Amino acid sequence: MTAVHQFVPALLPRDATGDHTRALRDAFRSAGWESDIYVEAAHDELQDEATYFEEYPARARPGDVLLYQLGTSSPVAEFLLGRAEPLVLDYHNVTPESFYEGWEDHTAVKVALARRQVAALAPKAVLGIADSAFNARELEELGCPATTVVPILVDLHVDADRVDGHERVRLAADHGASTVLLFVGRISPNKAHQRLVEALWIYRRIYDPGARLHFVGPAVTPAYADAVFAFADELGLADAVRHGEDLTEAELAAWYQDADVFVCLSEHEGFCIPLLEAMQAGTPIVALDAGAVGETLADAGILLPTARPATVAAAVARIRGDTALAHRLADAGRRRLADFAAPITRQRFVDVLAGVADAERGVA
């Protein structure tokens, strides 16, 4: 019987590696292979669907497959290169060092060393699977022998019941008919925030001067969410900008649809998942082109080939300017969405890793 084995550093719940662990996870075991989930460490919603990787020795078999969800650094890669296993990885894309150097010393180390893991592990893999073409090119680069694309998988197939009613009213009420331009991710410097705060005070004094900019996610680098938001009150922004966090999915799917634009200008993104949460709100989108951003947008939005305040700005009071392109816009977001519709890629990851299984097999 086929089995193919996952190793996560951490395995956590409402976090997109932690539902693609688990989604993959099921559908292995769907597909008629034995796949368990195997982690340095699991929060305590998770503990029953994981065991720690020290473990593994005691229970693999031959003919084990062994899949690693890379994306920070973990002792999990160490055990990894000591291990006869074949081994695939699965790359969502480590933020270079440089963005935390000055902010957070202690993570710049960190993320300097999970580097320095993709860097060994890339050459000892038989197959590197990639979220994008973008990822897929630093496995290549870094001495992967064979890579291929698959996106990371989400289902975001979701009814209208999704959306929490009276938090879309409260959000409503707070800024009126004035423009609200939205990004979610969490708040660290690959992210840019001080560039939206930047097109912000743009669009405010040229098109709208009660336009509101709503932050969505995690303050994961302090130093750096600190500064975001003392510019914004240098700036005289403060009651300008708003930050939601710990959103259930309810709200956050609220504050989508309550936004009139989603701005990205992200500088290094692997794949950037909301994006495609946007697209299924309906929320037209503004972005950068950096990192992989272009090619997960394709044609369902702004490409900016800079971020520019005043660039920015212009973009997005084009759209406010013109429905009908805010409406070609979110239906061009809709259709790409089913680019990465689950079954598509819950089926393309089965078939990856069974050529993976069969080729260890030797069968033709």
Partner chain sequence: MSPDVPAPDGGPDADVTSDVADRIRYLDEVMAEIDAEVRRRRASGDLPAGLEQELDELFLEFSPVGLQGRARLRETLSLVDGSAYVDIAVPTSSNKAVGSYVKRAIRKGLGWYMNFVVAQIVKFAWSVSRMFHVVVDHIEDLEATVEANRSPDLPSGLVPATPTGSTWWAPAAVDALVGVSDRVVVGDCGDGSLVEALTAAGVDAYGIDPSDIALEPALDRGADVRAEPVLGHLAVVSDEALGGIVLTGSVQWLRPNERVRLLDLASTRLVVDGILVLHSSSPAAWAATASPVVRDLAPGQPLHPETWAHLLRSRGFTVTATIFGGDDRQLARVGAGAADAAEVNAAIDAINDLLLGPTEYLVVATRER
Contents of the next structure:
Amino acid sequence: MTAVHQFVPALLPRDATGDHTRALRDAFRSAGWESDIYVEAAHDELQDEATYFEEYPARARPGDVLLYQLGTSSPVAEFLLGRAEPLVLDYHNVTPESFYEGWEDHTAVKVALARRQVAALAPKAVLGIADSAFNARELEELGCPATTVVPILVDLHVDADRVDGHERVRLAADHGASTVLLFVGRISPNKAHQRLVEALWIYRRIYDPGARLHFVGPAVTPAYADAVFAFADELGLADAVRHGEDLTEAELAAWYQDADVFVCLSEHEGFCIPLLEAMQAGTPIVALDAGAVGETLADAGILLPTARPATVAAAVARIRGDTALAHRLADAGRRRLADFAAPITRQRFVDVLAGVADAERGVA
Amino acid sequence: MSPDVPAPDGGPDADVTSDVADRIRYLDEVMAEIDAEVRRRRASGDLPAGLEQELDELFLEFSPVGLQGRARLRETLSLVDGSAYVDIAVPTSSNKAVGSYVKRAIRKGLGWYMNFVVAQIVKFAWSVSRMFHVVVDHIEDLEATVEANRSPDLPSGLVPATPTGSTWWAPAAVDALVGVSDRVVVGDCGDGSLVEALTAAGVDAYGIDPSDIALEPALDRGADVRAEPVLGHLAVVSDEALGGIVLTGSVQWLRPNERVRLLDLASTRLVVDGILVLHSSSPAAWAATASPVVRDLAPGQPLHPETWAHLLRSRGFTVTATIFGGDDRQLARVGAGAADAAEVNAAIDAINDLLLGPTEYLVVATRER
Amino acid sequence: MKLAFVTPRFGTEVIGGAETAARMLAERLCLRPDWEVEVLTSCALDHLTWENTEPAGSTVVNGVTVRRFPTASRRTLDYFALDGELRVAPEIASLAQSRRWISLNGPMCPDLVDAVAESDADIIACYPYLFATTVDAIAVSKVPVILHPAAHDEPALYFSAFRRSFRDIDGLVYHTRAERDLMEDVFKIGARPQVVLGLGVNDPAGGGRRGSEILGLGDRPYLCYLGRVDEHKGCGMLADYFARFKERNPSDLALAFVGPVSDAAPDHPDIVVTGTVSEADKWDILAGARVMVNPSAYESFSLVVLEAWTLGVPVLVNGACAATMEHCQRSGGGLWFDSFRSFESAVGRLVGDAGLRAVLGESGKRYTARNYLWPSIIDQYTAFLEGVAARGRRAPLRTTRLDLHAGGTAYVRTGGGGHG
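Having seen the form predicted on its own, can you show the form predicted together with the partner chain?
Whole complex next, starting from this chain.
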């Protein structure tokens, strides 16, 4: 019986990696395999879905294939380096430490450690699965013998009922007819929130003096978040920037639908799920071509070669002034979304892992 | 690696290809329109020079990315010095009278112990701070040494003077710069005639020249000129603050690393779509006509226009024109009736080509994105 | 066209280089038929306390319309605490801290700032850089705003709040090239429209008496120092050097300190301290001096040097002072010293060589006539102002005003002494 067990540093609810891991476990079990999740830590709500990783040796069986959800540093990595079972990496990328230097030195140290762990694991793995070609290239450069690209398993419900109508009304009342730019993502230095503030300033100066900028996402790097909001204050934009935190799925959907343009100027992304969420909501997208953004977006948005605020503002203005373009982009987004449909991705994962399991059995 | 990225649209190949090609073309057009819109806004003054740059720099005020260079070393050092002293006089004032008395008594009792401990800490901290001083001194010595090993400048008495009055290339420079909305600097402007021609054409131009004496006529006429050398001036201009830069004179004999510095400064101080106009003698004309003393002592010499074009392109410029002019000392061909006309003319053509072509040139370039 | 000066203090009683310069410019400019000048200033005359001592409202002083607005805060002890903390490392003080310093330094005049925002002037001219009125005026002005920095190389210059503020100005007017070099180096504003104006020198107004008689020196030759007698201005050093010079080179040469006394000069048989004297006496004393000595290392322009030159009197300046050195080097009208030795040899040569004194004095006189007469200065100024007005106002990055500081223990000045 095929057994593919997953290892992940932390299992959290309402978290991209956590959702991905649990969805994969369900997919593997539906394929008739044994599949458990081993962690360093699990949220209270998910205690019964996870087992402490040091208990694995007692349960290990011949033929087990181990799949490591790799995105941050963890003692799990060291543990896996010492195991003999065939190891498959599912690599979600680690933000380079240069982004954190000065902002949060302890995080910089942590990500530097994570990168070292990736470098140690890559050559040891039998296969590296990556969310994007951008991520796959990194694994290859580190000596991973084989890589393949499979996107994150996202289960985007296309369900009108899941939009919080009250939230939509509240948002609309707040900004009226003004243009709304939206970005969803953790407030951390690699996501370049300050560039969005600059773009808003220029946009208000030239195109729409009442335009707004909506941020959704936790301030995981408090020093950076403080600087971004202080910067916005300094530019007189305190009333033009809104920060949504701890939103429910339905509220988040409302923010997406409410926005006129989704703008992403992130300088480093391994995949960027919010792009898919924007596509689902039919929100036109403007994004900086950095990391895996271009891959994920393909032709479903305006891809900019630069994050210069004047160019970003002109791109947003172009969409606002041309409903045909907005519709074309929304259509392209829905088409692109189909490429990431959960059943397709689920099947890809199952096929890939089955291939690994078969190969190992053949060898053994 | 298997290319398993889901490609846009998995339909029948032929349709897919043309569909995809259409969409790509459409997006390219949109991108081109966006670029054109940005250019329009710059030209109209909605986006003054350096505005985006200033926004970036404003954010730096809030970020831990701080000082560069020497200032950072010295300032950090003063902080270290300031914190190297540990004060054991614990504040003893308190809201309650009794409290104050109690605190003072404790302090006195433990004073001897605290003294000892603090002395150790202060000694350590001070030696650390001393170490930093040593390092900083050493670095400054090194910097000074590097600076001292430069080759000497051309003595100021030998520097060829900028010709006074109008030049053959002034009209072409004015043409290239007319319509630029931000400030334009004319380097080595001499008596300021080009600055005035530009101003008359509606360009917001100002001039710089290292020689006070050369500038006197310009200053008397009230032109906006000042005594500064080009490199020194561009260093104190902020990024994207200029719509145009005119270079002549000393740009021809810069030492190689200064030339690199000048190109770096020109490329960052100009706005995107800003215009660079560079005037120079041709190397051949310099060799033939500059005084031997100048030629021997100048730290550098004129380049060919192709070389400037190459250097500019490597820094993100597009060369839009190369114009030749100056004294043309070409020999005239003999008439068809003269003896051995064909051979003589062939020789004349060869001499003209090799030795006597146009003596000066003008390169016009635009800073790309 | 209409120009509005914004300056923290104003008035004939205000003795301060920058404030006096602003007043002189204003008074001369408003004599031009096509120019109207008003001054927006505070009701305070003392920059150490910012107490409102003058009544608010509009008056006319020497032809200039002066509008006074009350200050809304006094200088508190918090200023001194923060200043002590920040001046050690000004460049790495945060933006918030440096803005707090500026608001504590004052003067905070909300009504004045409102008046700037609503001004019908064509141009606003702020003078000098260091004060809250300047920073706020630049933030709120809707018309082109220029700055007369009157800057020195001092810790406050490096505060990031000034850097941010000065990127928003439309033009700069400097006293000297050295000041321009300093400002451009620190703020990278080389491409901004600018002019090095300096100050105009008034015509000599002596009473015709002999300087040495006024000083009670009979026929003795003398060096003179003109200005506030103060440690900061190098008077202690000058007295000391002079005493040593006299020991090593006995003669009947004397030294006169002419001006209000802040720090008493040491007693010496050959040093005369006159205290404040009348304008006429000042010119007469200057005219009779062999050499005018300016030992200060911190001059921003030094009008006295030019005044000496209008009389053809050579000068001796401190080699460490950029402004006076610039004058000497450009004019050839003076010598400089950077140690006792160079002081001794310079004084020796000057006192002994009448021909040298004449040549230096002549050169200085020509330089002053060429560059620093009021008519040509005002001509240059108006041409500059017209250019600035034609270009229009840059888009300011910020329009937020400084926070009015509240609380803290009020600082009360004790004792007399000269103004800052």
